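Taking the form predicted on its own, here's one chain by itself in structure tokens.
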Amino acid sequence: MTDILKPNPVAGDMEWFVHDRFGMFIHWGTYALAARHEWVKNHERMDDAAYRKYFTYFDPDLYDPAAWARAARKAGMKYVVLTTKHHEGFCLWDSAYTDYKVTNTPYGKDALLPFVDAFRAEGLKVGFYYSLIDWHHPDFPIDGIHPLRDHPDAVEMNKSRDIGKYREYLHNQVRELLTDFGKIDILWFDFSYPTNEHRGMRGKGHEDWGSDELLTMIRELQPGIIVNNRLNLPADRADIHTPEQYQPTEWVKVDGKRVYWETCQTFSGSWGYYRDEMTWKSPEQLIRMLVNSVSCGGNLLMNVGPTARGAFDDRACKALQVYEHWMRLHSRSIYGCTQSEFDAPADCRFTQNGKRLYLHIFAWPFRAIHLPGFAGKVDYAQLLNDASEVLMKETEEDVHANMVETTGCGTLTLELPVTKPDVTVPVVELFLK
């Protein structure tokens, strides 16, 4: 990344992050048994007794983290972030601070340590998601996003709930995660909502979480770890900013300054496994989301929601194969790349890595793409999928006046085949002089 494009320095180790560009998010917990959204406890206003059945029957007999890790690596993903605990409060590791954990389910084993080992064995960086919210903990005060928010006795119930005790629990679990599993590359918190209010019950922010003390502890335990921006602290305290289910169209800025950023997205409309959800993205959408992110200087964290048996379902596998097939031929237009210094023509996106400029073509044209102002700047061009030459013509003054009128002087014209290459998004690799 050129210095002119670099955001201000942060505490986390960003070198690998801005090189790798592409990661896997995994949302997995007891909500996979309900199979109708990871917020099912909230949406259906379930109390702990009604939700208990998912804990009672959690037994992912097909769980094979090595298979997950292989799928991620083959898809071209370079790092992973797993929900160690989502809002439901269920923990995927053998935490010393709760009984609401995987080792007390029929599965009976720690699910996190083999996960960490498997992904490291495939060469991926490892990140932990940890929910600041906990709908199971008895001291977590009921608020506007709690499943019991509309319970007639909610306000009265809160009188016996102590956020200080929950805050201690939160810090203890984060310390566990950053002590017992070796080097952790990313800590992905979710989320703060201090301005939310419901029936006089306020939301929660940095004071509730003890975010200042928490972040200090994190930096001491794991120097260089990347921490996201959801602790409700000043923007410059975060390493990465995390637009969710939103595709930025330019480099993300905070207070007018460029920041390191990563958009988190889903294959379909939910994060956890949702059996009947049908808004799965097309291959074109999947590849374009990755290209769009890198072309704006950011990363893509793409989510998979495994089933309650611990497997990726066929739809998720097919989506991962879309990335596998495309990245096998086009990964060098992603890894190590960032936003280009040049503006791309219509229906195209540029990524750039030094003297190599990558033109991603979203709408295949008839025979030609014109690049105004590029005459004399490109030494060689080829289709990236097969390294076949793309012929070029430069249009200068007094030559082919009709072309000059259309494209402008100093235009470089790429002569493309009539038939689109058999790849989801073709890429022309331009070697700059």
The other form holds:
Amino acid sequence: MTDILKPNPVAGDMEWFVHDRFGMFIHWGTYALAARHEWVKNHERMDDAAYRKYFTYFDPDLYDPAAWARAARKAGMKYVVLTTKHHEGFCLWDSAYTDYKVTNTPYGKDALLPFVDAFRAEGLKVGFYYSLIDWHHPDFPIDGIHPLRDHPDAVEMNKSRDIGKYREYLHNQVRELLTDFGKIDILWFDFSYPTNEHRGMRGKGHEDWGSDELLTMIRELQPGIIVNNRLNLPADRADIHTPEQYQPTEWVKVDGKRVYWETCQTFSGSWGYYRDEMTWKSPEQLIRMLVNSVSCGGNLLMNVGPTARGAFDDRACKALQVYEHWMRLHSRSIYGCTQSEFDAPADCRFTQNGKRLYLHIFAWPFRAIHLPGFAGKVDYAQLLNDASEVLMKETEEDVHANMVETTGCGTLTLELPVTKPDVTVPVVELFLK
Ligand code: GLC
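Can you now output the form predicted in complex with alpha-D-glucopyranose? The one shown was the form predicted on its own.
Everything in the complex follows now, all chains and molecules, and the chain you saw is the first one.
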């Protein structure tokens, strides 16, 4: 890749990140009991008393982080990002700064240390998601996305809420997370909304969080850690940019410059476990999301929302198996790969790793794929799933007449079997000369 195409250097260690490409996001908290979206407290405008039942009954008796880690590793995921605290404010570790934590639920044990150990044991890198927003902390001022936003006394209640105290809490917790759990590879903050306004109550941004100081502390505690872009600081202070539930179709740019990026996606629309949600993505959609991300120089962070028993439900297991089966045969077109220097033909995506070019075929054609301009460039071609040779033919002229004319090069035709190989997305591996 020429330098102009590369993102500017950042503070975080990006080498493993751009190699590994595929991670697991996990959203798990007391909202798993409600099982109707991790924003349920906000959606249903619940106060702390109404929401308390999910804390009172939090008892994930099937929680086995080793099983989660194994499923992630088998799916081909190389890193994990877990919600240590989501917007609800509940902490999955034994924080010294709050009582609203897992050790005080019927479960009664720390959930984070065993998690970190289990994922490291499977060889995955470990990231922490930490919600800047906190709908439980008594000093967090009510704003337009707070569950109490429409409470008649909200404005009055804010008079006794001190963002300075909340900021201190946030910094203390982040220090704890980056001190007590060994090397942490990613810190994933969520999120800032400085321009939001509701009944005169304003949203929150870098001044509220003390983002500048916070980031300095983070870099001191964990050099090399990758920090995302949701602290409301200038774009170049972030290591990765994080388009959410949307699939970029080209390399993500900020101020006209390519950046390191990772899209986060769900199996079914919500992040937390949602029993009645039916919009589960098809196997094709799941694999294409991964391929599309890498073909545009990015990563995919795919989410699982475990149940309140502490397990992945059958639908999530099936979705993970889709990745497992495909990655077993095709991980070579993902790991270490990035956007290709070549444009892919219709219904296809390229990824590239040096002299190996991977043609992902989204719609299986009849017998042939033509690659204008490729004559003389490819030494050997094979289907990746079984390393069976793909015969090639070079034509001087015409398959795609105008391309041939404009490039002055011939077309390479790949001769494909009539029947699509029995894999979700077939890949042809092209060895460039
Ligand atoms: C949004 C949501 C949140 C989710 C996150 C993941 O910002 O607030 O529920 O954790 O997206 O990117």
